[in-house]
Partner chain sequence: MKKDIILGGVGGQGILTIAALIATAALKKGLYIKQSEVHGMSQRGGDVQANLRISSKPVMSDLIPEGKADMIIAVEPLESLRYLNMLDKNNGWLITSSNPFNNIPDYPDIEEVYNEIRKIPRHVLIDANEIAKQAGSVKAANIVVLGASAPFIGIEYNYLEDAIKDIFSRKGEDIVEMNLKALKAGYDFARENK
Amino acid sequence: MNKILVLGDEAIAQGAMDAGLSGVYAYPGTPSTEITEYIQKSKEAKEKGVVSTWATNEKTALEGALGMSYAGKKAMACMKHVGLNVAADAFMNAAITGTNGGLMVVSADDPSMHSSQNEQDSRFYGKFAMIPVLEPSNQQEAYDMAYYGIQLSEKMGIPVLLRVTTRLAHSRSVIERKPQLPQNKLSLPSNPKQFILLPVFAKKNYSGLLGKQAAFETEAEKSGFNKYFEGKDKSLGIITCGLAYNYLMENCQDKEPEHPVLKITQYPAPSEMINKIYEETDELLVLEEGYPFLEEQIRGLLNKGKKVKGRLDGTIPRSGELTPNIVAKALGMSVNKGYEIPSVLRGRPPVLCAGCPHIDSFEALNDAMAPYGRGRVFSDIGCYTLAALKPLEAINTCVDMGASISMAVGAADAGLVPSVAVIGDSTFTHSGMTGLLDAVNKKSPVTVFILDNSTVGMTGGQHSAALGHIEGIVKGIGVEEEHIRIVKPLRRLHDENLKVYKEEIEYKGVSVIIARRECVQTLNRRMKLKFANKKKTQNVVNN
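Show me the structure of that chain alone, the form predicted alone.
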């Protein structure tokens, strides 16, 4: 099949596979999840033995991919933008070690915070690490850049960052595939000290990275992804980054733009092209999704008196997603207002699924905490964060993966006793174990609720690394066995569970309550599959 209809995420997955990928390592996080899921479901990937692993967190995912690269094979690590924070240590140092086999890191950003804590722009990480960054403007480029990025990594001996945003990740288009490249054979680095970052070796590697910067910019100028389009009206020059180019063209209605346009989708930013459009036009408009990443660079590099418009001067809103209407308004064009939403329709806040075990857990927790007053429950990232909203209003914080336990410990240190932490099973193994170890070492008066629904529920029911291991982990960390309690969150067991909650909250030490009941969504899918298989078997018997 030369042409296929895919999501932007799926285009990345297919491009990487066609480039000879041997393994993908990831932690699920919207809007990046579908990349790995596509490979996991791919018959082609199974036939080729492509490894597709849900790691415990983004750091271990990137380290796994780096290990595969060390062994000479092509690898990819996928995560959402806040996951790159977790993987930052490995990410920054991988730029110093370099690669053996091709290594591409995919970070999916979430402007407007559809399902995230912030609007972070991953391009800054790429610049910080001084590695090439690719930012596709459509699904075909997402495919082409995944295919190219792995090869660029091998050519330059450096990791490559591929940055996408929510709209591109989760919209579909037809793409045309390229010839499939073979997977690499196992081969160790020619320099046995390449991956040993002792100062004596790291200094040499770092000098090598600095020495490649000119080559990275030359590649960005010549690869063909960055393009300059001449325009008759030189009163304005337009620079677009990634998906912003599509929004511009949508406003042109199949006509060529009147103004010169520089389309940037590969970094380091092509300075010669930027200088050309700056010198040829009276003022610039920078259209980019996320932070004013390029706008800040242009203002710094080319502050020669001409006006540079964008997010920094208010021409483009400082926060939120870029849209075709925002671009139209910035260009002084008419804005398509669309249809008005009838007043009878009201926005509905997200709620926990009907029958969700977390509902019963939080109702019991609310009753247990009532005598102590509000403000004592520290939560984490997951479906259960919805307990912050009505009707439960049971939690008081949600900052980052694993913060619940550490914040509860700090609050207890400040005298807020009792302090309670709520964390999911997958988030616990992702980032919560170290916080629990701190609590044990300090003998903190905190109660930790691990809401074990046996899956990564918020991102669609992926495998949880904690499955079958939680009690052993908690015990191994040092929590006293008599204060490791397991309950089944059901309404009919409310009084029984409430008694356990009260006992452990009153305990002046570390206690862990594991509230275990399968996610209602994965249960429904499992039962439907079981019924379908049973029916299939019965049909075979009858025939």
The other form holds:
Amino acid sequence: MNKILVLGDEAIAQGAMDAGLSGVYAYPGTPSTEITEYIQKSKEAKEKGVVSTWATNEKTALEGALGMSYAGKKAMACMKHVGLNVAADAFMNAAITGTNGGLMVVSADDPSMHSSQNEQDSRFYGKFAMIPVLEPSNQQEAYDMAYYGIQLSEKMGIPVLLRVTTRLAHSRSVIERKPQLPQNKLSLPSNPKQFILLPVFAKKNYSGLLGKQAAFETEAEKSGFNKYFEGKDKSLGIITCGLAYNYLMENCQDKEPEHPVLKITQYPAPSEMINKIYEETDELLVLEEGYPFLEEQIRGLLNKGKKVKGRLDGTIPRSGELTPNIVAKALGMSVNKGYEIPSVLRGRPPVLCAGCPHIDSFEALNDAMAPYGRGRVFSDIGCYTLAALKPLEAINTCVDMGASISMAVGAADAGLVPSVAVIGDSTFTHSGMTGLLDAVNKKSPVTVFILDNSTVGMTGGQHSAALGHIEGIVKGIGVEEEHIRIVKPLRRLHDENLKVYKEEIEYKGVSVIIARRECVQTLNRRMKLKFANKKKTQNVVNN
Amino acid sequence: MKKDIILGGVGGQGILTIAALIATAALKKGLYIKQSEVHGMSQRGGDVQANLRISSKPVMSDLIPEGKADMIIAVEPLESLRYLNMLDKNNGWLITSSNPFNNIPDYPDIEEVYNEIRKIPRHVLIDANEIAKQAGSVKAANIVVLGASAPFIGIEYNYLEDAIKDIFSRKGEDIVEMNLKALKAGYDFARENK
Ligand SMILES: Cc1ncc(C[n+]2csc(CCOP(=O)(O)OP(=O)(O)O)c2C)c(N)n1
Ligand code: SF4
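Can I get the form predicted together with the partner chain as well, since the one above is the form predicted alone?
Every component of the complex follows; first up is the chain already shown.
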């Protein structure tokens, strides 16, 4: 089975597995989730003993991967772009320690914010950490680059960042696999001080990293992923980054582009190639999915050189993902227009599922908060964030994972009493626990609702690290036992639950209400599976 | 040969099954494909869409350019209108189920929706639920819509049948038969009513 039909995400997973991966470390997040899920479902990975359990957050994931690299094996850490913020401390310092076994970090960006809080461009992180960055343009390249990236990491002794964006992550195509490489054997780093970032050692490592920069760039010029296509019409040179290349080629249907084209998918940016296209053309057009990362570097702060067109001069919209037509317009080509969208069309925003436990939680919360007025409910990220919309309109904030509790504490400090935090079970263990400790240490007058649907609902029902631990954690952090309340969010228990909510909101210290009822989607799935298994055993018995 | 297909519906209505069936059929015929899907946030009762591109030459963009889709296949009538800006005015086909999925407070009068669909010169509006029921289960409504699209996909019908056998075989012979019946019923309807 050398050819397979896979998502871009799955191509990355398969490429890493074929490169001899021993473990994937990840926290779910659109559009990165399917990388790890693919490995979790893979028979091959199971046979080879590839570690693939979900981590508690992106930082623990990246550190887990670094630990595996320390022990000599090949590891991968996967996350969505904002997850790399959470893992940033580990990420930046892993560039200083360097690696033993190969280590690839995958960050999946979401330009146009299809399901994210922002559209940050992970290539900046790669440059910030001064490590090689790979940005595949299609599924085959996603596979090839995962395969190559882990080996590049081993060759250079440095972590490698692989950046994808939503369209490639969630688009399927056929890829061809390469020969499977073996996993590494357990081995300690040859230099026992390599991973000790005391200043005395860190300085040495850092100058080592600086010393490798030229080699990273040579690799980007020579690896074959960055390609220069000659073109007769030198009035314009076109630089594409990542999958922007596809949109360019889409518009040159069936013929070679007339202009010189530089296709970039590996960084640090290959300056020799860029110099060539800059020198031989009259002006440049830079097409990139994400921020004007390369465009800004080429154009420079003063913009005194040749004309560089892209997102900064308005040739391309400043935000949002590229489309074939945006690129066509940038090339001065005419575009097709479809039918007018009729005015009877209505929006159909995502909603909480019928029967979702969060609905009952928020109905009671809305009633409990009514006497205090609006603006006091600090929420977090998950399915429950949909309570911001009609009809519930129950929450006032959603910023970054874990922010609900810490923001409620800060607002209470400012005098907004009572302040209430609402956080999901997975988000609580991801980043909420530390905020709760702040609250306890300050004796803040806040009430924290942990909406425990026993799964990571938003991203499709992955295993929640919080499962079975919440009461223990909350108690351990120091919340008084009589102010840890457990309710079952059900419509018929509304009045009973409301009474608990009111009591704890009135309490002038830290209280935690755990609203526990399983997500109906995971419940249905579990029941179906149970039923199917029962049927299977029955068949076995009957036979 | 090249077909650019937009699939539209509401989360959970089975548009990815339609996409997987067409993709399987296309691969059996030796074509290139790219299939871009929406995952995540928009699956919870919100609108979902997929871009499916099949061609005898390698496909470049994962997204179909605006105004160039050869077909819109929708399993919900209101959703069929959402992507009209993508449909090629010169020869694009709109194939949609007539059965509304009403989970929003301001769902328009369904007759107005049908009127807009009927304004598209090349369209098939099909009562997929009813036809699927007759074939054995309303759950096969998406397969009925696929059947109704079959005359325009540019892949021989038997490849689609083979794809159904492939994909549903692990669910048992009955399910395969039912889906084949649903496919055929949709196919016949479209050929009579196009
Ligand atoms: C740093 C970061 N990582 C991942 C995500 C993606 N994400 C959004 S919500 C969520 C999980 C929510 O789970 P939970 O708190 O249990 O709430 P539920 O969706 O189950 O209601 C994830 C993984 C994110 N937005 N930010
Ligand atoms: S997936 Fe689960 S938690 Fe999310 S809205 Fe649906 S029932 Fe609620």
